[in-house]
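The chain that follows stands alone, in the form predicted alone, written as C-alpha cells.
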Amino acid sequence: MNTLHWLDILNNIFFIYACLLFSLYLFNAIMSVFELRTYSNTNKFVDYKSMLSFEKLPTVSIIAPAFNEEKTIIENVKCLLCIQYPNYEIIVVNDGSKDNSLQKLIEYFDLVKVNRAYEANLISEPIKAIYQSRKSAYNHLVVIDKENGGKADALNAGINVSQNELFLAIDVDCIIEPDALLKMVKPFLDDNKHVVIASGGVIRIANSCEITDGKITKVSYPKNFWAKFEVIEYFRAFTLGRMAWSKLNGLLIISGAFGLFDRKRVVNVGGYDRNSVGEDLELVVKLRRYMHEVEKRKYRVAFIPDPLCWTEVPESFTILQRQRNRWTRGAIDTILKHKRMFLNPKYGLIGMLSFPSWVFFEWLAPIIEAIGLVYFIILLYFDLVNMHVFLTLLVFVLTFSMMYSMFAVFFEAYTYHKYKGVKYLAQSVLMIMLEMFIYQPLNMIFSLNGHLDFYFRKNKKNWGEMTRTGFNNKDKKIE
C-alpha cells in the first residue's frame, strides 16, 4: 500500500470527523430552538409566586461546599436567604477552610453549636461541629464544620446532614436569582411520564456585574479579557448544547454550580465520588446508569433555560488553565469509569448517542485536533497540500465557527436579554473573531495538559487552587 493511499486514508478520516462534529453543532442550534420555544410556551403564564401557596411543594436543603470564601462567605449566604421557597434550609459545609470563613460565619450569624442527629449513608471526612443561628430570621441556616476532604466530600457531609427530599448543589460564590428553586422545582412536579431524578439551569458569568445585598443589580459584560471569551463559551455551552442534549432527554451533565437532585437517589447510588474532580458529570452519569440498571423506570434530567445562576470565573490565564485542566481529567475518569455504556443499546439514547459524542468530541477532540495539526505541517513541509482546497476549507470552517457563537450570542439576546447595549454586542464580535486564534488553540493546550496529567504525570486527582477575587457588598463590582 503506497503512501499516496495512507494519505486518502487519513484525510478521509478527518475528514467524516469534521463533518460529524459541523453535524453536532448544526443539530444543537436546532433542537435548542425547538426547546427554549417549549419552554416558554408552557411556562411563559406561570405565576411562579404562586407557587409558594403549594401544600406538596418538595421541601429543599441547598449544600454549599466552602473552602477559604472568607471574601464572599457574608454576601453568598446573604443571597441564598433571600430565594423564594416555603419550606428549605441552607447547608454551608466549611470543608477544613484555613482561612476566617468559619468565624465570620459564626459572628455575623451569632451560630451555636447544636446536636443535630444525621445518618451518615455516605462517606466523608468527619464532621468536627454543626452550628445553627441564635436568630429566629436565620433558623432555617446550618453550618458545618468539618476536616477538609475538597467539594465532593463536603457534598456528601451536606447530604448526610440534609434532612429534606432534594438537595440544591451549589457553589458558595454563586449568586442566584430569588424564584430559582421555584423553576428548579417545577419540573419535579409537572412530568407525570417520567420520574425526574435531577434539574439544572443555566450560568452566567457575575464578573464586572454589580451586586447588592446579595442580588444582581447590574448587569455588565465583563471588562477582564480572559472572562469575555468566557461569557461566548458559556452561552454556547448552556443556551445551545445543554438545551439541545435536553430537548432529547440525553443531557449528561449538571453543572456543579447549581443542581437539584433527588436526595434518595443520589444515596442509592453511593453520592457524590471522592476521587473524581469531574464530580457533577460522574454523579449524573451514575444515575443515568442506576435507573436503567436498578430502576428500569423512565426519568428525565430536565434543564432550566432561565438564567438562574450567576458565578465568578477564572480572569487570570493561570487558574483558567488550572481549571480546563481540571474538567478535562473529570472527563476522562468519568468515561473510563462507565465505558460500559458506550454503543450499548441497554442504556438507550444515553448509550447510543450522549455517551459516545462525550468520548469523541469531549475526550478525543483536542488530541484529534493536535494530531490534525502536527499532520498538516508535515503535508505542509512535503509540498504536499493542495493550497486552494485548504483555503477554501479554512475560510469555511472560520466562518461556521464565527456563525455558531454569533448564533448563540443573538440568541441569548433575542431571549433573555441580560447583557444590553451596541458596545457589549460590538465587543462580542470583536472577541469571537479573536477566540478562534487566541483561546480555542489555547483550551486545547489546556486539554491537551490535562490528558498528560491524567495518563503519565499522576496528577488525576489534584483540585488545583482556584483563587477567587471576590465580591463585597455596597455597589462593589467583581473585576
The other form holds:
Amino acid sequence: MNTLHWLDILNNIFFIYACLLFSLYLFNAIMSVFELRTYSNTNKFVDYKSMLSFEKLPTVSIIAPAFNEEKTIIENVKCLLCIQYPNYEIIVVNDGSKDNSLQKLIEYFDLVKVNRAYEANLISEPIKAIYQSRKSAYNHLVVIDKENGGKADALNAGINVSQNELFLAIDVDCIIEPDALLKMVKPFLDDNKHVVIASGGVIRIANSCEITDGKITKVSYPKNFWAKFEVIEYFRAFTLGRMAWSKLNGLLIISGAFGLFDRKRVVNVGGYDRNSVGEDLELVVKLRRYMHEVEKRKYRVAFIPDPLCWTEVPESFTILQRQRNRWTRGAIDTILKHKRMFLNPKYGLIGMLSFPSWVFFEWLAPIIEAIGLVYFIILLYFDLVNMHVFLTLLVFVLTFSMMYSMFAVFFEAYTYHKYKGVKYLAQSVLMIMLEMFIYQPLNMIFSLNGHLDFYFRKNKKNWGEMTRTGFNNKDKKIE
Amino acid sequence: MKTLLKYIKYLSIRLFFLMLIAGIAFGSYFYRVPQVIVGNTTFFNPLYSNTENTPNWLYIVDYFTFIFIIAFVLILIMTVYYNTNKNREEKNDELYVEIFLRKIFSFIYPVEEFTDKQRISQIKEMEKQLRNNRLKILFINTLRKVHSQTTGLVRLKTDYMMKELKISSFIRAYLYSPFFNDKLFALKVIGDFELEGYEKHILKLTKRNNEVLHSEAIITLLRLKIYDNLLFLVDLNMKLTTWDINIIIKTVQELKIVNIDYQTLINSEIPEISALGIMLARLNNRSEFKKEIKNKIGSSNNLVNEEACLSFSYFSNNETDYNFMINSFKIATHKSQLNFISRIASIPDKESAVHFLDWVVENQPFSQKIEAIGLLLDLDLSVIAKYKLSENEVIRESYYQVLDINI
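Right, and the form predicted together with the partner chain of this protein, after the form predicted alone?
The next block holds the full complex; its first chain is the one shown before.
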C-alpha cells in the first residue's frame, strides 16, 4: 500500500469519528427534549411543600467539605440552614483548613465540642473533634474538624458521622435553592419499578449574580470573559448531555458539587475513592457496577433538570486550566479503574454505550483532536490538503457547534428562563461564535495537559489550588 | 368541539414534525437530481450544476451544513422570541393575577353583602374578562390558590364562584384532551372544587399506565369523596409508589375520611396497598386491627414489614405484645427496631426491659446502642456505668454521646 492509501484510511478514521461524535450530540439533543418534556409534564403541578408533611420521607444529611473557605463559609452555611426539609442535618467537614474557617464557624454558630459517636465504616483521616451549636436554631448543624485528606476523604468522614438514609454531597461554596432537597428526594419516592440509588441536579453559574442572605436574588450573565464561556458550556453539559443520558438511565456522573446518594449503598461500595481527583464520577461508576454485580436489581440514577444549585466558576485562566486538568485526570483514573465495564454486555447499557462513549468522546477526544491538528499541519506542509474539502468540513463543524450551543441557550430560555434580556442573548451568541476559536482549543490543551500529568508527571492526585472570590465581596456580587 | 380542537392541535404538532423530517429527506434527494416531476409540474433544481460533480459524502456534508445554518437562524429567532415574549408574558401574568385577586377578594369580602342577582352579575362580569384559555387557566389557578388557603364561609364562596363560572365545557375539554398537562390541570380543578359529573372518566384514568396520571386520578377520586372506603385502590390492582402512599395519606387526613375499609386494605395482596392500610390504621388510631397488623410482621415485603412493626409497637399495650416484639425483634427493619426499643423500654416489667436494652447495647448497631443507653439512663443508672469502661469502643463512645449535655 502506498502513502496515499494510508492517508485515505486515516482520513476516513477521522471522518467517522467526527460523524459519530456529531451523531451522539444530535442524539443527546433529541433525547434531552423528550426527557425534559416528561419531567416538566410530570412535575408541573407538584406541590413540593406538601412533602414537608409526608409520613414516609427519607432522612437526609447534607455533607459539605470545606477547605480554606473563610471568605464564604458563614454565608454558605446560613444558606444551607434555609433549606426546606423536615428531617435533615448539615455536616460541615473542615478538612484541615489552614485559614480561620473553623474559628469563624465556632464563633458565629456558637459551637461546642461534643462526644458524638460514629462508626468508621469508611476510611478517612482522623477526626479531631465534632462540634454542635448551643443555639437551638442551629441544632441540625454538625461541624467535623479533621486532618486534611482531600475532598473525597472529607466526604467519607461526613458519611461516617451521618446516620441518615440519604446524603447530599455538596461544595460548601454553592448556593442551594431552598426547595432543592425536596426536588432531589422526589425520585426516591416516585419510582416503584427501579431502586433509585442517586439523584443529581443541574449546576448553574453564580458569578455576577446578586446574592442576599445566602439566596440568589438576581441572575445575571457573568461579566468575566471565561465565566461567560462556562455558562454556555454548563447549559450544554447539563441541559443537553446529562438530561439525555438520564433518559436512557445511562448517566455516569453526578456533579461533586451537588448529588444525593443512598448512604447504605455508598458505604457498601467503600465510599469515595480517596486517591481519585474525579471522585464524583468514580462513585457513580462504582455504584452502578455494584448494582450490576452484587444487588442485581433494576436501578436508576435520577437527574433533576431544575436549576437547584449555583456555584462560582473559575474566572482566571490559571484556575480554569487547573480545574480542567483535574477533570481529565479524574476521568482517566476512573476509566482505567473500571475498564472491565468497557463494551461488557454484563453491565447492560452502561457497559455497551455510556462507558464506551466516555472512553471515546471524553477520554480520547483531546488526543484525537490534537493528532488531527498535527496531521492537518503535516498535510498542509506537503501540500496534500484539498482546500475545498477542508473548508467544507470546517464550515460543517463550525455550523454544527454553533447550532448545538444555540439550542442549549434556547432550551434554557424555553424552560427555566433564568437569564433575561437581549443583551444577554447578544453576548451569548457572540460567545458561541468565539468559543470555537478560543475556549474549545484551550480546553483541548488543558485536557491534553491532564493526560500528560496523569501518565508522565507525578501530580496524578493533586487537586490544585482553587481560590474563591467569595459571595459577599463588592456589595454581595461576584465580580 | 373544544375537545376536537385539542385533538387537531395535538395531531398538527406531530404532523408538523413529520413534515419537517420528510422535508429534510426530500431536500437531500431534490438537490442531488436535476429536476423532480410531480404530476404535470416539473421542479428544476437550481443548484444541480454545483452538486452534480460533488462526491456523495461531500454532498451530504454540504447539505447538513445548510440544514445547520437554517436551524441556527431559526433557533436564534425562537430564542429571541421566547426571551422577550416570556418576559412580557411573566409581567402580564403578574398583572392579571393581581387583577383577579382583587376581583376574587371583592367578591368574597364585599363592602355590602351582595344579593343573589348582584352575585351572579359579578361572576358574569368576571366571565367576560376571561377571553381566552390562557386567562381562564390563570384565573382558575388564582382561585385554586385562594381556595386551598381558606376554609369555612370563604371557601364556600370560592366554591360557589367556580360552579357559577359555567366553565364545565372548558374543564371537560381539558379532561378529555390528548395533552397530558391538560388532563392534569382538569383533574386538579375537579379535585379542588369537587366538581361532579366526571367520575367515570376519572376512574378510567386511574387505570392508565402513566404513573402521574394514575396517581392524580386517584387523589381526585378521593377528593370527590365517592369512593371513601378506598376499596377502589384494591380493585385497581396496581402498585403504588411511596409518593402515592404519602399523598393518599395526606388527602385522607385533610378530608378526614372515616369510612375506610381497613381490613380489606391491610389484607390486600398488593404490598403497597397493604402498607397503606396499616399506616392509615395507625394514624387513625384503629387498634381493633392490631391482629391483622400482627400477621403482617415478617412479611417478605420490606415496606409492609416495617409499617406492620411500627403500627404494632404503636398499638402494643400488654405483656403478650411486648414479648411478641422481643421475639420478632430480629425480623424487624432497622427503623422499626429503633421503635421497638423505645416501646419495650416502657413495659411494666422493668427487669425484662433492662435486660433487653442491655442486650441491644452489647449486640446491635451503634444507633440502637445510643437509643438503648439513653433509655437505660431513665431505667437503671447502675447498668449504664459499665459501658464507660466497656472494651467495645463504639459502646464507650455511645455512652459518652448520651451523657453529653450539648447534644
